[in-house]
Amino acid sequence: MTSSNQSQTVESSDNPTLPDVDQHIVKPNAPVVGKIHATRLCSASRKAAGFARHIEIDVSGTPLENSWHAGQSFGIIPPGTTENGKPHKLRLYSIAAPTGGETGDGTILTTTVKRLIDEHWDSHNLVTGVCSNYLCNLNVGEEITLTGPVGKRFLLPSQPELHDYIFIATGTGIAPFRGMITDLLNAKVKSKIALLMGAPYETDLLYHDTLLNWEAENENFSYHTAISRHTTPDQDSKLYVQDRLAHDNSGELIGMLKSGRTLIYICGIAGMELGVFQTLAKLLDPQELAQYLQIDPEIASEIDHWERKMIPKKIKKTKRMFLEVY
């Protein structure tokens, strides 16, 4: 899954080198127009607490065609104006497609979008996300204004076969991992690949059937779910994604964490990373932990009292930890 401009630097298993990717090919002041190619719900059930859609966009004939790497984002400019009469600002969305797009020729860009529907805590008025609902309301054939791609740090390494991978996602944080894992499986690397997917309810799991099929078809890929608001036949207590690391009965995940090959990628709602960091600090000895995190000695013995504001001043990730939260 490399492009002609990808870095050819030789890397070691403990020092990943990222590809040199293009950014901002399409700038916000000169966006291009794509067309909706497909749109469908991607939650495990229509009874899910929220509405999440897999949206495919045809960018053929535009500079965005065949221009992105899995892990990057693209921009959407919703139509209309704000209450102050100003044009809506650009919104960024993670690309859910592999590097070659849904069809392999770089023409179909995808993303995963959850509708924002809420109630204002003071006025009690309904609050709906401007861009998320605009996107989810679009039908096949309708046009959409796009920019991008964006991102040069949340990527697979240039030589993916040198590493194993633990991907940790909540909600639509699954989007970049759908593309990354597809790239790894298509490249037929022998690396171990584990995905930890967190959701409030089983019905909220995204791309669930697809991920189960990938697990059944690829012996090097494992899929682990963490349901936080109820128990399941496979989960006798409520779990967040970091708890799934701690409740690894097979020993697979802890074995990967202790390995010198493993890279950790985290994507999802802001705040989830702190729980993951605390769990890693409890599971690993100092030398093993140092592969992923550098901890200020002042807080090393007070793991349960860590706060998010300590990141990155007192808790710093290494080059083997990749983080994208929103």
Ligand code: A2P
The other form holds:
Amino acid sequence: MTSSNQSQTVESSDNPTLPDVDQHIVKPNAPVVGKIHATRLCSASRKAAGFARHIEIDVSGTPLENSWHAGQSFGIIPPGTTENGKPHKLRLYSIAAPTGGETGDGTILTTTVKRLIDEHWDSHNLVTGVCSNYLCNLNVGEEITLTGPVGKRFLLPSQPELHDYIFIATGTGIAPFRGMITDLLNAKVKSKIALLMGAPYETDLLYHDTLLNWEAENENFSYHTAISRHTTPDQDSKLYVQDRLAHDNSGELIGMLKSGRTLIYICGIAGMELGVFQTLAKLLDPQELAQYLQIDPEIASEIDHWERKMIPKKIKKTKRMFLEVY
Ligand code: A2P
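Just the form predicted on its own so far, so send over the form predicted together with the named molecule.
Every component of the complex follows; first up is the chain already shown.
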């Protein structure tokens, strides 16, 4: 190996390398059975606009035990059949547990699920999501069919202490970050860790009390909320996570963005991807921005006219940006 090749493979603050994690240990053609270990609301009790649950699954004794890294997903096959009589397809859910699970021994896998409840646009009939409602209805001790783990890109770097972290989530997009931040805090890294969390109302903030406690107990962790539908005399328009980044009065977030050490992780509603990219382009000078995004020179001066379809042809992310939007 030449010295230039060697330098490409060495992890540094501006060149994160990811661990080579296992995937598909349990495949869909031979799923395993886990048991619900705990289930509880993780939004503000019954006052929230939607119902989101923290669901813990015991996978002890199966090949899923000790198999995952924070940031990966796992598969759930709901029982029963579709309207056409076919078995339900597998659904992927983000793992909300740290590496090693809730108890550290690799037996308890967790996810965060919001019940999908909607009205059909034309027929105005009630629509209820198959897998989210199945999962949220399960009680402790009931069995569930599982596969996984899945995912090789949305992970913490191999040498986490070399970097600082900005995690940006909306809704259940918080799930992988709950696991990743737990991993970072458990490893006692000195890195700066900032979490930006967006929700419609205060009562929809997931794991809110836990995150406030982490902030109180860890000097290197800060928690910033963006409540979109709560207007006040000071805030008469929607506040999104990217606006929280832009209105960073303490200067902490902008300092992190400019530092040359920071990795950005984004998880949640698809629309925020473009909004975050535009905000970064407005906040940073071209050299600073190039740490996270490669912008086609043709569109560089027209940030307000960027459109989602320009991603990833004209707006490409670098190795310092990690995205999982849906
Ligand atoms: P809103 O729906 O008020 O426009 P949840 O998953 O719990 O519904 O939360 C999603 C959050 O993301 C809401 O606060 C929602 O605001 C917000 N949101 C919607 N569109 C965007 C966008 N383009 N960029 C950032 N946040 C968004």
